[in-house]
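The form predicted on its own is given below as one chain in structure tokens.
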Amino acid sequence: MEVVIQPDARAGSVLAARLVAKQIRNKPSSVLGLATGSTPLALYGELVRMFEEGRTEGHPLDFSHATSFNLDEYVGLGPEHPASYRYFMQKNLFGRVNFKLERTHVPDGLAADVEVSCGQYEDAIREAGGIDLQVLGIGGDGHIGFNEPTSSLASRTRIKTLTEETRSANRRFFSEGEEVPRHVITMGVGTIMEARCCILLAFGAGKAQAVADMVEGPISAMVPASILQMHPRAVVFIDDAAASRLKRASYYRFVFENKPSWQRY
């Protein structure tokens, strides 16, 4: 596991640009898993500075033959719900930019038979040829996705409950007065884990514990996103804030300072 400690939120997230928009150049058709929320705006919105800066100097940042999957998805609501994660991709990347609406991807939150659906996705993943780079949050409890503590490290995309803690923290994207479902689909931490490389995004000392036990702890289904330490190529990029409680810090920084001229983003 790579961890890149930025000054600020900004900073880290323009480096994670950069690393997709270099997946994207080197490979056109590229597969990339998407995530949703606060933490991965600013990163978009760099990709979208890159496409459309791109279109006026004349190398554009081409994403009309990549393909996209999301992570997850409510349960119980359409694509026109401003809280769904296809209205929020629509809103922030996918209108912004040249995919084409039927290369992208998001999990069925109106599914008649929501196994199946799953299975589905699952499918798609695996006939598109797996997905390339995968962009990552964690939950203050670690989670990824919305695989909350004690999900199966080998799981499949699937229906969750979400717990209090993530529906209060989501509650701030729906209108008052509005239930925040309980359920939703999302991708299982077993294919998070086929993903080629995986980028996550932490800003804040409010992730700051999740970070240090992601990290630095053990591998432990009750912090999901540590199985990262088990793949091949995962790049965590946070800020001083989320960095405060790892151990490690000062060794993070003289690494990334100190990469040879072809490793640098």
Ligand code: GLP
Second form
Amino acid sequence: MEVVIQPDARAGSVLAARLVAKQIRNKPSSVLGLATGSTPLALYGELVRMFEEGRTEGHPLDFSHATSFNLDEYVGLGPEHPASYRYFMQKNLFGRVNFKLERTHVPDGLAADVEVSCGQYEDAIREAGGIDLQVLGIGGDGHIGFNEPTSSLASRTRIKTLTEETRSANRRFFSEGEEVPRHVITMGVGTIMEARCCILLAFGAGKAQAVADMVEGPISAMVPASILQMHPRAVVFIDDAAASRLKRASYYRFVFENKPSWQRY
Ligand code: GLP
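Mind sharing the form predicted together with the named molecule? What's above is the form predicted on its own.
Complete assembly follows, chain above in first position.
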């Protein structure tokens, strides 16, 4: 696992965006795995900026041949619901760059048969050739996607029940008095691990313990993100605050400062 510590969320997001842009430029038909939450907002903002700047300067960051699969969605919320992840993606990325809508995928929160729909989601990822680059955030309890602690580390796309901790953390995205759904559809930990490259972003002191458990703790279903220790290409972009509980932070900084030029972001 490569740990990249930056002074703030902005700097970490810019580096992560460069990695995503490089992926798209090297392979325009890339399959991207995408995440929601407040963490990837600056990354998406930077991709939008690069897209717009590229258009005026004649070297566009072209998403028109790319395919995307989002990690998760709330059961019961349709694309028009402002707290749905389809709505989030439309507002923050898909509607602001030149993604082809038909090549963007978010689990169907309104599926009549959830199990069938989850199987179809897995099939669609496979048929697209698998995910080249997966963007991830992390929950305060170490979840990735909506794979809460004790999720099988081999799990596939399925329905999950949220913990009360996650429901209350995400309440801010819902209007007052509105219930946060109890159920979600999420790619499994096993699905995520099949992506060829995973980048995980985490910023702020509130993520420090989850980051330390993920990077330096034992691999455990209690911290689903810790399975990324087994991934051949996982890069973690964090800020100083999120790095504050890492034992080996000075080593990760030393590694980053001494990267060979061809390996830099
Ligand atoms: C939700 C999402 C996760 C995300 C997490 C953290 O649970 N399903 O993908 O990583 O929230 O969210 P935030 O980035 O807002 O802290």
